[in-house]
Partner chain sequence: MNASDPLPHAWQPPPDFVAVASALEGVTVFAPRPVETAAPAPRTYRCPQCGAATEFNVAAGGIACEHCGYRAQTEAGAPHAEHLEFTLEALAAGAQGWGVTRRQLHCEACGADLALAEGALTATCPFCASSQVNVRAAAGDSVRPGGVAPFSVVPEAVRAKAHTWLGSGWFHPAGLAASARLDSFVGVYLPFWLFGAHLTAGWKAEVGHEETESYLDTRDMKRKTRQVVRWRWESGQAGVDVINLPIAGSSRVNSSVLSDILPFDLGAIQAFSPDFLAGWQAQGYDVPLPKAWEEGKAHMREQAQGACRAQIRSGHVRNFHMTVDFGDETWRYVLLPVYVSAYRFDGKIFQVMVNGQTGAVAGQKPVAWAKVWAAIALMLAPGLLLSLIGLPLLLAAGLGLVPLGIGVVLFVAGLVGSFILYTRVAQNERGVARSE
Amino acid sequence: MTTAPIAISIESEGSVWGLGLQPAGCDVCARGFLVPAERVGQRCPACGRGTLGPQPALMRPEPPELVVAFRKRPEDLPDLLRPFVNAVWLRPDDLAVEKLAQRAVPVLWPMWLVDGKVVGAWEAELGFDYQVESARESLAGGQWRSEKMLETRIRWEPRAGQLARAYDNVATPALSDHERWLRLGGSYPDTEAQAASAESLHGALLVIPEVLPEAAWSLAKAQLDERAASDCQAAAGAQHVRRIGLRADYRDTRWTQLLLPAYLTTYTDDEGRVHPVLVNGATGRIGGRRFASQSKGLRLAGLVGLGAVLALMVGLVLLAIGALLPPVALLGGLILVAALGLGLAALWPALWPWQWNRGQPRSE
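Throw up the structure of that chain alone, the form predicted alone, no partners.
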């Protein structure tokens, strides 16, 4: 296997692909970014708890090859965030559309793209469809009738051959929490990737890959093998495959990056915990946990409960007066029924935040 140049240490501004960026890392979540100098010392967009400080980064020297452009602009964020926020009835003050939009930071997060050539031998057990003509006899109207039928069967044959194919842009994760990014923001349109340029990267923070190619090679190799196996099946004209094996070398491998757009923002709940929210920069899909405000629920429950107590007192007074004026007793009874209804209603805002928060995912 031929490998790309080893990772190199990047330490200073301007040493990253000539873009005027420098590596910086969060002192809390340890997420690494490539940022302009003015972003150093600001809050980490990933966790919202730490600050970005200068630190060296171990990176590949190859610049990004492809980037999916931001289709959603910053001015689109309030309209995108509004349904996400409004779904929470009693929410913390910090879970507000304006605050989330104001804190949103555009980032480009990476996947590895692997180009390589697979050269070697293959052997497989392949299946070929063929048709067999048969007849089905049936009795109708006192007469036997014969109906011709075509049945598709599979013929399994061993096959072997040589393979020498080049494959481009085999995508594999570059972040240890790759699945989390996809779970929050959803997938990206494959057809919208374009050649990366200084202009297409401008204005966004670049997330530094955490998984170096040496660690990601097993996943890339599995995808190369899958593509090669598919080509072997197609070359043999087979419709089915039961077993296929490759004995191959992987040559001229080249590693670059595909960058995917997202906006990162955060809010703080009643207990002081900071929660990240991610907006897919291409599709607008939003992901993140939305916690309701238990304190607001208890305050509202208290106000409704106080109203119930006051109604109860008024109802009892009117019942007492009703001993002398019977029509007043009827009004007092109605107010007592209303007091009971208010008392029961007070339970709802007290319990709703707990029920809602219980339904949130356990992890971001």
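Since the model is a prediction, treat every value here as computed from it, not as a measurement. Rigid core here is just the name for the largest C-alpha set that superposes within 1.5 Å across the two forms. Numbering follows the first chain given and starts at 1. First, how it differs from the form predicted in complex with its partner chain.
- Relative to the superposed core, Ser218 shifts its CA atom by less than 2 Å between these two forms.
- The Cα shift for Gln131 between these two forms, taken after rigid core superposition, is 2 angstroms or larger.
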Given for the second form:
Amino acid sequence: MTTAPIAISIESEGSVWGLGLQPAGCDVCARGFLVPAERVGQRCPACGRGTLGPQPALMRPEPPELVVAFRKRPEDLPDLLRPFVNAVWLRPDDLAVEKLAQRAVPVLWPMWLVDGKVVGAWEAELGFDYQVESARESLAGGQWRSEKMLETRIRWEPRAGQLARAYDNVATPALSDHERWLRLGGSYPDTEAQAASAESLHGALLVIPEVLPEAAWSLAKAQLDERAASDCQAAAGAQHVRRIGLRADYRDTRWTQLLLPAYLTTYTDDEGRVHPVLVNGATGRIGGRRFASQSKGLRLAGLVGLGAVLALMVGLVLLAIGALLPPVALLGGLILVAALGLGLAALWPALWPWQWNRGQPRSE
Amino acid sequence: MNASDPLPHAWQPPPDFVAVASALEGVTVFAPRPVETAAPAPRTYRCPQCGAATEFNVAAGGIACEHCGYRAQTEAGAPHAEHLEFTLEALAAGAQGWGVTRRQLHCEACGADLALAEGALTATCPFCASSQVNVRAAAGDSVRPGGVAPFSVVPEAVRAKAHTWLGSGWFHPAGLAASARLDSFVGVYLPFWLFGAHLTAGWKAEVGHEETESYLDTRDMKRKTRQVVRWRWESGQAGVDVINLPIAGSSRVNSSVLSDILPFDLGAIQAFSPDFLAGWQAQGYDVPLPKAWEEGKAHMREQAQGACRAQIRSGHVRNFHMTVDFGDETWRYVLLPVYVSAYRFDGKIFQVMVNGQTGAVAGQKPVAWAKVWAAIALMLAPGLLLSLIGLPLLLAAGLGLVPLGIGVVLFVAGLVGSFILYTRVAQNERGVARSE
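The form predicted in complex with its partner chain is what I need now, so please give it after the form predicted alone.
Now the full complex is given, and it begins with the chain already shown.
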């Protein structure tokens, strides 16, 4: 008996969970949020290009069950962002600590929490550790010395049985780009999850789940199976599993949400492309692509190159004078060498942004 | 939420699975039925036709009744006894008894423990020919035999072989074969531990290589050659597979006699069945597994040392040291067939054994020491005589160097021959006289 609840449609004017939030969506990236009414019409924090407009959403009526609290406050952001930004030498003007911190929007992004019972039968091949005594013997000086050693081996045996176990809070992705969020912000300390309340959700935009329970069920089921298999192994007292088969019914499933904190901000590069930056609201880890400014590099290279040309000209003049006053020729030669060095150094700022940008991930 | 749902009733565990303890509420666990380790119920071997006692008949290869001719083929078990690992439990001496409840008889004269068939309260001890036996409770903490090699030599053939063996040899009392009573051969299954292992040995030593070098002799300023030994460190590795190394599980039998009737045909070992023991004696082990394994390891490491030494292409070796890593160690506890008898001669007891598979005979024989000393005297006499003639001639007249030299050589040769003779007959008396 497999059960996955059906999502229902929440209209734009509805007030979700009694929190005074309403669904809104970005007209560019289509990301959906639950936002206070005054947020409607503002820039999308996810892509930084579109604006949030009223938009109906398909979602479950149950309020979030758990939330990981923001441990990083907005005033902490400049200090967190500074190393991230300063790592880029020739950065775009928009990639600045103050601008990123000013644009940062606190959001809570969701994972499904599934509770359910697994009732069925199982068969497995389980491994049990046992120890055997072995030996290493050494001959030195005509005398044998024996050293006993204990070696742990695995005895594989079949087991079968039935189970009826209840599992709470099996976390399952609720966003289609769940992996990307984790890649950017890193993992969250799940031990810090606490019961969700109006206070704990206040002030943040809530990302609406895109993966509906019907679609997330296969992942949730796999995790329930995994927990059940682990329980079967523990019940049998085995240390290893080589194969396990489960024929089970899944009963009384209940779907709620776990909300994870993040700050979303953006910057625009020289070519006008907007790049998102994510700050983990619990750990402070920052993720996002950082592009250097190619135009800044070229400008700096031009300035250095101009200096090289001037030095070249001065050097040549001094060489000409050196035909009459030989000591001046020596000075001219030194200036010519310096001009050559400057000319070579002018290549560095021209090439550095290209090299840096090549090192950035192809996708976020 | 709690797991209050009842478990599905329709499910049935796989065949021959039984419920075992579960460490978690809400999960039941079934495991294959464990192999029965307790001794099965006592069995009495009686003829289904006439009710007389039956026994395992070597010629028939099964249970037979001598009274009515009933024959029942013993079911062939697994071809080999299972190889077991050195688990801590095994080394702690498993506490299983025999496949069939048997009375343990303890010989007060020689201390041998004999497992005798049901109903036998006294018997002539095959090891000392004594009838001083008392019933003693069998030790309950012994490992049960995993295999048995049935007798393949019939008792009638044993007597003939033993008499032939007894009458052979020069330095034994005349009439030994005629006067010694060697009729009461008893077929006994003796306990053996069979060990196997893969040894990985590494060695390092200073090896000397003989080389010819030329040098300038300053006395006559000529270049000459001489042999020198150049030492250098060498190392190597050797792998040795040891299979079925037998170590006797009984300390009551004469080990030198026993080792001389080896080898047994271990390929004939079958999974243990009480049928093979019906009507025969069998001895339980009194050398425990850990002690036997230590002895087995000593044999194995000597083999490994031999393999390492064989890699050294020189007779000059010093600072030799090596390590041996044991791997894939296995053991088996099996019963191997031996005919045992003892006879009295001149007030002394001598033991004889016959391999129950190959018919090899070995045992102790009394020595006619008068014959031995006479032979030794004959060997020493020529050399001594020539020396006694040559020495006065040399001292008195400056002659006799040749007879003296020949005499000394003959005397030394006589000494060597005497030593060899003495050693061999002494071994005969202790128990390594052997014949196929």
